[in-house]
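Next up is one chain by itself, shown in structure tokens, the form predicted alone.
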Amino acid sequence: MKIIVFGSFNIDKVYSLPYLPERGETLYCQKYEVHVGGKGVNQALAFRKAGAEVIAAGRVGEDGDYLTDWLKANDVNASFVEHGEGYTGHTIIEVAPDGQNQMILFGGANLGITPEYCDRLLDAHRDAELVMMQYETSCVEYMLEASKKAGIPTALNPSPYTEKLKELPYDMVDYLILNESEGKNITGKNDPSDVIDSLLKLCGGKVILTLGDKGSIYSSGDISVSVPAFSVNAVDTTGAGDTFTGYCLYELLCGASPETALKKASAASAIEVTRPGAAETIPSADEVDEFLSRREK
């Protein structure tokens, strides 16, 4: 199964703090680390770990070899990642001991993607079974429309949230996967069932809503399934949503039931948050199966 992950390629700069600072507060950093990151990188690796053939698509700057070399070393096809002038996108991540975090995102090269690049990408991979998108790059709207014209199903993770997300052509989205906060911002609703109902009217496809430690919900209108989250000791929640996204959509595309897909994705993200970092800490499918086997005994 070939999946195109059209997304961001970032260098994560992670600062471990005693707690997340308030406005105007200065804290000493307890540890500093550099990791590969960006929702494109994270989701590409999650799909690959789940079992898909992955085409990573996006743009890096002059300092981007670090990311493309890492993807190739992890068996992700990075041959279509474009190299341009300037800096690769990066994220400043502040992490507290309980795993909660806050981030500052610099778009960099991610914002230089052009429609011409999108057309070349789709022409080269018309046999793909899904184009996965987020909202950390330029040309997301164009890619949605171009993918549908090419007859390739689309998935959208509308993150990070901006007001422009309310204007996207959601009728071109086959799988809409997002968290509770993003759902509330897009729809103006608070109750998860109301959020899902509103999103189904927007996209007409399938909606997967994650609710943090309250679990996750899948709905296609006719079918609605909810699965509780697994209880674990979180160290770093960075990349948890991307891990869930890759595993959940891969399982659905393979024909798994919504309940099975949600449960496997929940297990993958539960493992991921017990480790510091993002893409490097996404578990393998064997690890996920072992985790589920232990929990179901």
Given for the second form:
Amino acid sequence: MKIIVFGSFNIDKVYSLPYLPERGETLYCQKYEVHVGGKGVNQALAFRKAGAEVIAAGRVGEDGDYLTDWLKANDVNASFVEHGEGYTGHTIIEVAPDGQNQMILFGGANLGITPEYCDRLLDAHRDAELVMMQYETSCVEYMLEASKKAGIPTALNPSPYTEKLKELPYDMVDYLILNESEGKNITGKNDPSDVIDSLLKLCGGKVILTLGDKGSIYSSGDISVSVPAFSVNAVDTTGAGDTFTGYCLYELLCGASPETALKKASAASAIEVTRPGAAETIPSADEVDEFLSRREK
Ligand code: RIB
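Shown: the form predicted alone; wanted: the form predicted in complex with alpha-D-ribofuranose (RIB):
All chains and molecules follow, beginning with the one already shown.
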């Protein structure tokens, strides 16, 4: 199954701190690491680990070979990634001991994607079964419309939240996958079932809402399924949502039941948060199956 993951390529600069700083506060960092990241890269890897053939699409700057070489070494097709001038996107990530984080995002080359690039990408991969998007690149709206015109189903992870997200053509989205705070911000509702009802009215397709340690919900209007989260000792939650996204959508596209898809995705993200980093720590499908068989005994 061929999936296009159209998204951001970031170099993640990760600072481990004793706690997340207050405004105006200076803190010594206990550890500094550089990781492969960006929602596009992370989701590309998650789809690949779950079992898909993945075309990673996006744009990097002069310092971006680190990301494309890494994807290629991990069996993801990165030959369509555009290499431009200037800096690759990067993220400054502050991580607290309980794994919670806050981020500063520099868009860099991710913001230089053009409609012409999107058209070339879709022309070259008309046989793809899904185009996966997030909201860290230019041309998301264009890509949603162009994918639909090309007859390829779409998935949107509307993250990170900005007010402009409300303007996207949600009726072009077949799978909308997002977390609780993104859902609340987009709909203005608080209760998860109200959030889901509003999102179902906005988009024609299926909605998957993650609720952190409260689990996740799948809804297609007719069917609604929820599964609890697995309890683990988190050290870094960066990339948990991306891991969930890749595993959940791959399973659904393969015909798994919504319950199985949510369970596998929850297990994959539960494993991922026990390790520092994002894309590099996404587990293999075998690891996910082993985890599930241990937890379900
Ligand atoms: O979803 C996690 C990702 O968000 C990080 O890898 C960071 O680069 C930002 O894009």
